[in-house]
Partner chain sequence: MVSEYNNPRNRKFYFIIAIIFVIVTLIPMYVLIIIAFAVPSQTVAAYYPPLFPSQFTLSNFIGAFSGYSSILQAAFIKSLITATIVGALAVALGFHASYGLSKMSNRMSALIISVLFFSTMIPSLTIAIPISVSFLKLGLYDSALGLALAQELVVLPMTVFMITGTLQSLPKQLELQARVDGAGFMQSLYTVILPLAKPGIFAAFLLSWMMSWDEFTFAVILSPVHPTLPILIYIDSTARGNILFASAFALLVTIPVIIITLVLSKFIKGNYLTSGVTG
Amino acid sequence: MTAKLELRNVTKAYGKTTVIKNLSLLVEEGEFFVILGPSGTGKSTLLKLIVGIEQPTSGQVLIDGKDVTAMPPNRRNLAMVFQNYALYPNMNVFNNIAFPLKMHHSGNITQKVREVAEKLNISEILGKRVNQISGGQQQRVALARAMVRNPAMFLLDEPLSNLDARVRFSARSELKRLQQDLKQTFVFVTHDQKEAEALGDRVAVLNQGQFQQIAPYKELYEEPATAWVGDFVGDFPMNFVDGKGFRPEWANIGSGPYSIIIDSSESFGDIYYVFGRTESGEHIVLKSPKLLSIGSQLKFSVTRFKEFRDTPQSTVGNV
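Just the chain, alone, in the form predicted alone, possible?
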């Protein structure tokens, strides 16, 4: 496959603070590529470097094999969709979508707007103001405004985070379907595990300005390259005992060399999890066939594990 985006040894520093550290990356043509990481780790800065809003302190940005490092944003032909969608409240939906075409004095504006609106099923709201439509519709309007220019690539900065949980679920499906229909390259930034799992062909886990691992989400979960990735990726942090990292489902409960005192127990449909602490204070999450009593002791054995030299500082609360 052909590389749509390439970063070569990109570093970004603000004074003495280095936000992106000697980072290299290849994103393939037609790939849905997700950048996943906790807040404050450099995800949005990385997007700004790609689109040209920020300039790297060192390194190169290439699009379709062309070095665009010194190019301004308006010459890179990239479409960026922001978290707040950045729609114009004084315009109706039609004019929001048409705005970039008018700025570039394009022809056939009405036809282009109607074609992209039909693809996104928003033809019926073209005459409405953006404050009269739902959050999911606003997302589609923002995507339509990006699509209408036929950009080389789409950059999306946490575009689903302002939607409620039910709308976010359907929006993920729509976004993945749209990307597959368009056969375009999407680079999508998020802190949300479910978004990364549902959308990404590959996922790059970013921490403190560096990629810890780049792989399909399932591989990140099953074979984390570092203890930090194991701790960060997944609905629950990876458990760590005696240098062994293991997922809740990689243990058998009821007997074994390890034990916890149960702090709490939760159900997710017909799946149950217990949360507890070992005698030495490690926090453990285990999968259980039923809800168990708080304060009771639970023995368990580990049936599968990954060995790490160091256990990570927990990322819980930072995401």
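Positions refer to the first chain, counted from 1. Only the largest set of C-alpha atoms that superpose within 1.5 Å between the two forms is called the rigid core. Everything numeric here is computed off the predicted structure, so don't read it as measured data. First, how it differs from the form predicted together with the partner chain.
Core-aligned CA deviation for His104 between the two forms: 2 Å or greater.
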Second form
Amino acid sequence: MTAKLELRNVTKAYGKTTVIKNLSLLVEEGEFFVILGPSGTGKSTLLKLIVGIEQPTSGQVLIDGKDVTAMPPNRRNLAMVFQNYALYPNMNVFNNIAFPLKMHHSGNITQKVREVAEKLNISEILGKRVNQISGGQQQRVALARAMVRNPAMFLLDEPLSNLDARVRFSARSELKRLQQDLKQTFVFVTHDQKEAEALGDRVAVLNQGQFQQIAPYKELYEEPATAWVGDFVGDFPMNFVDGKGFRPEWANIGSGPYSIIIDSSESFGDIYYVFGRTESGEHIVLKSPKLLSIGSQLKFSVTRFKEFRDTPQSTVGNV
Amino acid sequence: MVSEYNNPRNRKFYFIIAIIFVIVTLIPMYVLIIIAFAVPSQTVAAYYPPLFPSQFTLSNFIGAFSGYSSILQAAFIKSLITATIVGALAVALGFHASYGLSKMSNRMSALIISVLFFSTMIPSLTIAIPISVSFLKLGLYDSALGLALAQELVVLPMTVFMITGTLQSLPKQLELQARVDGAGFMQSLYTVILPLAKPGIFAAFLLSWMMSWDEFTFAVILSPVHPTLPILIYIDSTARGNILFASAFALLVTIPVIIITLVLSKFIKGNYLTSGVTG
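Could you output the structure for the form predicted together with the partner chain, given that the previous block was the form predicted alone?
Now the full complex is given, and it begins with the chain already shown.
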């Protein structure tokens, strides 16, 4: 079973603070949809509105065209994985996975739990307590609990952020494979660019309760809709000269009309990123095949510019 | 956790404090034991009783039981029933009240809990008399249930305070997760939150049970005809003037407390609360 998700003019306010501002969204069946944004921009609140733990102040949540705004979370048939996994500490792994089945009075519980455990490679730990297993295993148990009753949609709130860097990488590709396997709708919230790039069919960039742009990650990088998106998306903020934006890849170094004084450089594999400032003080990042000395002048030309209606403002403080 | 608790010098310090605390607690107990077991000439009948008596006897116990065994038994059962009602009711009411309080802002729940404690600020004696009048009309006078209801006044604020603390310390996501996993409101309350609050609930049960077990003021006014154990001991040591028998009784009173503490203690030390919830 897989479902379509629609948000219509959803607003959520806590007292005077409006966290979600008039958001509309359509997630297609079987899509891996990523919501990317700096922390504190309402990403988790948005998930809670979809899953029904929170009620929108105004607007509607529709699942497969059906208005579920007033429906309690236990009747929406969605699955959610929290950032901290929220495994029930008083139950062992088996009972954690079986819990949604018990709540839905489903039959063949043992068989269903065993099947999903096998799929996620956690058959050996079914009898263990949840505090006896590793972070990676906890994440799989949380996923297994989400998968076991075949929900209409998966909602994942930064499920990889508590894992070690190495485990996180393999868990990420596993998650992608799992979604392609299940062909189910995933809504995945993260502040991590790499996760958004690797996982999302489409990525929605959320800032201060509003979507800045909804597009595949490549398009966000190449064709940001606003200067804010250009600034936020990518390993480095977009460069700006004369109010026009460009990526490090769009510049050729050596000669050209622009120049910077080099402040520092970092090696990234076999290339170097060079950080410097123009005469008017704009911060610029460029790519260089060889190490350049700090304090020297570097001339460059830009092959393509992106122009925006809004003015660039730094997102660094928000990240 | 690397902290000052693990510093060897500090550990020695804590150890000494613990020993002093244990001695202070156990000395009255020791006095009670020697009065109950030693011959009277070395305890209450002596001008200068020795710290370590040398002659022992069981005659106090034999005397206590042969004279009063049926009264003692009745009082024991009355105390047991009363304390169990008090503990069970305190936990049943306290858990639900605490759940509501744990959903409020900290400031609001703290305010309500302090209002609850108002009832314990009034001396029990002051409320016991009007209660006894009402109980006479209701037919609750001298009954275990009536006494338990009155003792609840003292016990319940404490219980609510303790369980609220436990519930507030539970990770919020667990309840939300249960709702998403298909549990209704009541199901999540009883299948997820209640088991997680067990340590606090057992601690609250134990404490209210013990508070009832040795409660005096309400018991002496509301249940004088068929007394509870503390009242019986009091009558024995003062009215009948037999401190020897009273000591034997008093020692017996502590045995159920020790048993129930040992049985429930394994539920109280629950440090598994936040496991499985990383971050």
